[in-house]
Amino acid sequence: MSLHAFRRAQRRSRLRRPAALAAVAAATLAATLLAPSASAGPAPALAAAPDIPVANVKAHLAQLQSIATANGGNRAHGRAGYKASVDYVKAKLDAAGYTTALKTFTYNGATGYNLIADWPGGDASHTVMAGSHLDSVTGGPGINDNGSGSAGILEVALAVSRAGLQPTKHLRFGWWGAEEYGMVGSKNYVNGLSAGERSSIEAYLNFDMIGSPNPGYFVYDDDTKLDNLFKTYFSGIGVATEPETEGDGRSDHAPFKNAGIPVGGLFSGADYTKTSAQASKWGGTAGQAFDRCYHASCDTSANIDDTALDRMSDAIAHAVWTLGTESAPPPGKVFENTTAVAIPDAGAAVTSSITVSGVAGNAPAALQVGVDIKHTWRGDLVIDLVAPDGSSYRLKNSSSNDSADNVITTYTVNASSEVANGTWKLKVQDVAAQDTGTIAGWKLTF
């Protein structure tokens, strides 16, 4: 997990005052956003994910430890240990029938490598992608950060091969280089995608540190569907979760999210301290970091909690199987407004309107609201969808911790109580000073 990005956010946060608007209650947000999609009939049965043997995941970690030991004690960008790590993962995937590609980039005068692996088959216009960074810091072997995530998705990819899975959607896996320098590899990959290639990725799932020795169970809360997928899985095995906040913007999901791709993922904790409440919920030791060896030489194969690694790896498989074998959504009727609207700094709310016509009956229970807002500090923004009758649906609250640029994403709203035809509005307000933005465009898909 990138300390560079974390420190950058810390420096910038000192210059800002907290957002002035209170957050809407989580229960209200859930009620408006989490309703299931309407269906013309029963959903087809999805293929069940296999159990991922934690011994197999640990065997990959042992190999990464051996590679680090043989190469100066690390697997960092530009070092021999990183290239050896990439070669190890690639050989496993090639033998399992994947189409693999090494994509190079240059950073700090050194060649970096991203490894992309595609499983044959599935609809490439609906791609499900899972990724992890493979590099360590220079100060240690990086077995939890992030050998754990890399080994977890590797073993899930190999399980896909063993099962001979024939997904309805295309499956892709990625291992990123130079994450520890600020998500350099994943940014390079996303920036190199065409608009069509970006739009074909329905979901990007990120796994950065999933075996912390004093673990927590944190779920990314960036996308409603993906968030619920993981929360429901862990609830089913009796494990409570919390929204992931420690690493938000510090790992490789950030470039995908900034490009408007729905993101999700899991995290077992880094250098933040486990509270008493969290220790009561998850076990472990209160008052200690989730990973005391974060970015240190002691982040070795001994720095792993097997139970967390096992549960997280199984959750990855559940997500890949669930998303990869579900039916692709039918094309919807799209209404769009691309007229730019300036958002005043710490000012009144502004709106952009779309007039919907020719749609029979009410809006769907899973109305898709695509938003493209350019802003230099998106945590300042409060965003609502306003229905023709004036009913308001909260899409995004302000947050003083959300320091990234832009809101380019798709929200899902249960608007089934609203008549579809009429004028809908996107309402946006900047509630804190010092940053500016524009509604570049938005769309509704019925």
Second form
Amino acid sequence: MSLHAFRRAQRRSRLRRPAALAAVAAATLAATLLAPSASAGPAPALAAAPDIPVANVKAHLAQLQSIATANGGNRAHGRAGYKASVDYVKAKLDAAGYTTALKTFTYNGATGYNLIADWPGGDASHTVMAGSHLDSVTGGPGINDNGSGSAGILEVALAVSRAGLQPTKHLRFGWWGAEEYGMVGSKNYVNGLSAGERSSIEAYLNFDMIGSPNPGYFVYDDDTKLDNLFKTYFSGIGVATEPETEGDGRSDHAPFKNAGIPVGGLFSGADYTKTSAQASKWGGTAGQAFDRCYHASCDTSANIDDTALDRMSDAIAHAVWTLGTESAPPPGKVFENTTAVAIPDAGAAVTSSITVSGVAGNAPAALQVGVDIKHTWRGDLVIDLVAPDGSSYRLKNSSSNDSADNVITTYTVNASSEVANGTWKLKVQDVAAQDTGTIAGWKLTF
Ligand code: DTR
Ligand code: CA
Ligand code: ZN
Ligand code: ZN
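Give me the form predicted in complex with D-tryptophan (DTR) now, not the form predicted on its own.
The complete assembly is shown below, putting the previous chain first.
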């Protein structure tokens, strides 16, 4: 192996996620699927979200528990219990009037499944999405992790149907496969989105563990608007919350965030220990994990706190109703350049220009800069926005350990001190040897 290839292999191997995966056993019983309940006839859309009956959520969990029990004790990727779980959720949604799609992928020699359900109607260019991973670990039924999130969003989706909700925005729900192996299903979904499909998803809400037996109330802190939406809801019902700060890469919101999509979500805690300060505000047991059965065989339907599951499910409904019925913002003026520009490896900066006209006054304080750069090892890249008067705004610094490919995202720039009309430039420089790429296109939205 040449030094060049060795260096590249070394750089790449440094960040690989160890994935010692058990062989997939095949012997299973066919799970008996319940006849899906007939959804109530359409009712007038409700202004505010309805209460989500926690008994309904627990009934879904009972079904997932039965499926695991009938299939070797788990609902893991590549096992019959996972596919039976998908079939159960899909049947409920089909009966409730959703447009469902089963998207397959392969991981570790086994077929994985993502289930996507679209509620017909709403402006598809403004899509609000809620998702949960449906797979368990191989070592248990995964009722809290993550039957709870899966059942919570399922019941909210069914409540949308029961209400005959006619949202201004398009509602989409997703159940992910193989999260436990590194967000494999959700990464596959996001990577399969076109630039237009990506930019149409204006919020992705993730729910992974929402019924922990010694619960906390954690709100993802990745996006101010979505963060505040949940914090305000919980303070309205007198429940204190804390930011979820365990790290962005811990669940299926990560691929969406990496693609520049605003993300939010809720979490009731896993293997970390509840402090006495947390116990004083939330109840439960200090010095004990939020979920002592995390990734264990005891993560059964008995491993759920009903109050947490109820509150979290109601919060999900509140978010879906609120975001889904917001009036869509007036479309901004978009200027785009889709001429490819090659980026020389470890070479001089290159630019791509957009001439803006017909926009009065200065650029906005939240100028949207959509970037589509195809480039392996994106850590090599430094990216700047250059205003017509030559002022430069740093969008991305280089990084020695960002091994991911491509920069496909939307930056928000406070360009309010710049006159809008004139020629704007996207300036890109590859500052490290070996990997190369191209500016595929970029756009400005005023
Ligand atoms: N990684 C998730 C559980 C998990 C652990 N920390 C967080 C933070 C935010 C969401 C989820 C999690 C799993 O094991 O599925
Ligand atoms: Ca409820
Ligand atoms: Zn897990
Ligand atoms: Zn999980």
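Numbering follows the first chain given and starts at 1. Whichever C-alpha set is largest while still superposing within 1.5 Å between the two forms counts as the rigid core. As the structure is a prediction and not an experimental result, all values here were calculated from the model.
After superposing the rigid core, the C-alpha of Pro364 moves by 2 Å or more between the two forms. Positional change of Ile373 between the two forms reaches 2 Å or more at the C-alpha, relative to the superposed core. Once you line up the core between the two forms, the Cα of Ala59 stays within less than 2 Å of where it was. Once the rigid core is matched between the two forms, the CA atom of Leu395 is found 12.0 Å away.
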